[in-house]
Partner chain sequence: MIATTLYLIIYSISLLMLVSLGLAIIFGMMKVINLAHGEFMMLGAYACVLCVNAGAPLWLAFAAAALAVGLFGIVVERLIIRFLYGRIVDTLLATWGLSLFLVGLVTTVFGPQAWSISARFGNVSFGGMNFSAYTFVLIAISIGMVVVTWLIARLTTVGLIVRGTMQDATVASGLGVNRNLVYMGTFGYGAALAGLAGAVLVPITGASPSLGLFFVAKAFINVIIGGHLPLIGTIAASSLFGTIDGFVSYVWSSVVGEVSVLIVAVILLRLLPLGITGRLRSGL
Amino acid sequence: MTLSRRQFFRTASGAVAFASSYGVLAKAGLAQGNPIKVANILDATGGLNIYCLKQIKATAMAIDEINKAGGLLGRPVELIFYDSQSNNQFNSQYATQAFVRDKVDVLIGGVTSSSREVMRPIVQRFKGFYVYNALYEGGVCDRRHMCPGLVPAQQVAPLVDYVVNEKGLKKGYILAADYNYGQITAKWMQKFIREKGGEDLAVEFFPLDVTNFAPVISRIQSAKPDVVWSALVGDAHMSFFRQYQATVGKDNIPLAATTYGLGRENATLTPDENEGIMIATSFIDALPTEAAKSFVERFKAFSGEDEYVGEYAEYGYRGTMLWAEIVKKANSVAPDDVMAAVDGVTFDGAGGRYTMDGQTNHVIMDVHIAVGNREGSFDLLKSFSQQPPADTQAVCNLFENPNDTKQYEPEL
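Could you give me the structure of that single chain in the form predicted together with its partner chain?
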């Protein structure tokens, strides 16, 4: 029998259409080996990659471990990575591509709030599910979104409690990055400092490209606070920690910071500059638990890197594993089933127990107070167990408003 070209295409395209029709395959029991697809969109290149490189590897490690344990719902998991190049335009492009071309079951990634806000509407449009693995300003209220990272109230309350009550450092001088994260975090700092009986002498904001901190360091010295609070962000602002140590010194006026360590600054500044900075975090390498030690060892073996691992790597692992737990509970990878199964799912990870709060799709977790040491790492001082994302809970209720998709600015 000879096949004309036209006949061949007709037959072939029919076969392809048949084979790719998911329902048909499922009925035939052929979907068994059909992989679950996970998209991870992060910045492997560009200025933001200090926050992403470890997280990219940690997410891959999570998928690897899931597959080694037999996959998810009996299916293998396939990871598709997209490099958004520190440019939101690529977040938008790749998020669309992930849903349209690659037909992924879940979207993981985005490191800045702006990249998240670019991708959330796309997730809505394609009725997908989105995991945002970062510490941010809080307030996102969206059932198709979950965030396993810290929000300000969760992080700032324990840190203020430690610094103001236990260390007795009442008068604070607040420095923050001049965009929504810094602005909102500074408000929470003021609120908690006042509530705990402290005093906020001043709040100052810095555009992200400021490198000269000499003027504010002089003002700090005139104001004579007991402690300096920092919500400074990014590469340029790291200059503050160098210049502060070279003038005032943490021995004279201590420093407490919310974002310090996320870009693994502790591992790159000098011992003098790192020593003594107080932070609140949900994970540091030095947590004295078996889970933390095992995670750090596994990550170093998986990545082949022998450096400080840090919180953002652990976020990638945590977020992926929490999503996998939700999928197991839902017994389905379909976004609508996953959405419905979020509440109460737990995962015992490297930083302690993580529990999904279905009211906000944020996570209840342990918060650890730690202090920078001379080895480029942190020493654990104290842990606050199971802190709720109280700021987001105050403005967001997904049980009552399941169709909400807004990001609220917490009212203070």
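We have the form predicted together with its partner chain; now please give the form predicted on its own.
All you get below is the one chain by itself.
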């Protein structure tokens, strides 16, 4: 089935909704059911939509597959989509609307850490449940918040170990986006680099609208690091990778990145610009498994697109499917019942097995080191099985402190 505009419609409150076709619902015996409502708040437009366009479709695909399999608790599932337009004011507005006017059962969405932190208090206020399908800087301890994405212990730590110890690139120069994701991730980079015997020569932060990186590239050339670390974010920051290859070049000073590929930069840049960038990830299209191959094929058939799919699309699918498995275990869609059923729930997805850790409401998962190639994709270098969210586990225990809603940060 190809995703069709006819499957989207306007709700009474003006949001756009996705519903499985009548044929799908009728075949599953769901045509007359009272729907379970899922809010999806992501950036269809704006400077950060490079992360969201595939995830929007993958979330709809998950909903459609759930309905084809008989829905949830004998009811159809309907997705209500809100375009947050890369503007946190809309994240706040639509999160409130989702709970107050559209009476949703769960909120799925947010791409930046700042958008998450705008919406988390709203979820608390309305006693809802929130699925944040993104990698982030870790440390959020909140029973109403569930994160199926990578945290630094799963991503930054193995990437630093590979770059510093296996590649021998000890002196690093760190560039990061100037908001909470970049600021906290840079601390994790410094922490892990120092623990592995490396050295962080400098840390610089850049607003999301910066496109001219010539001054910092000049400083990098003067500092002569062994490697440049990037936690840059968004369409504007993609300019860095172009300017870096045109001046310094990865053959001279390699690049390692935490966010590269999430916005499918690999499929947008030239072969020279993509080749050699090192990442740690939980999914790439080229994972040599039947599950990964099947997901990519199903997504392309559903979306009608034939291009690189990527990790953030798979995040949208995995997070929605994990939530559905928790609902099945709880035998209820009520947020408090869902919260109580999180621990130990598993879903076998495109990146391997995902297991919910109820201590933190984060996910145990496989992690992969990969490197950009000349085909606009990545080559797999090595994998680590079932890595826990150890950084967040070290500071968060929702079993002992169920009312905790704090985000913890690393100390250097």
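In this text the structure is predicted, and so the values were computed from the model without any measurement. Residue numbers count along the first chain shown, from 1. Basically, rigid core = biggest C-alpha set you can superpose within 1.5 Å across the two forms.
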Rigid core fit then residue 337 CA moved by 2 Å or more between the two forms: no
CA of residue 206, rigid core aligned, shift of 2 Å or more between the two forms: yes
Is_shifted residue 246 between the two forms (CA, 2 Å cut-off, rigid core): yes
Per-residue CA shift, residue 222 (Å; core superposed between the two forms): 4.9
Backbone CA shift between the two forms, residue 255, after core fitting (angstrom): 2.4
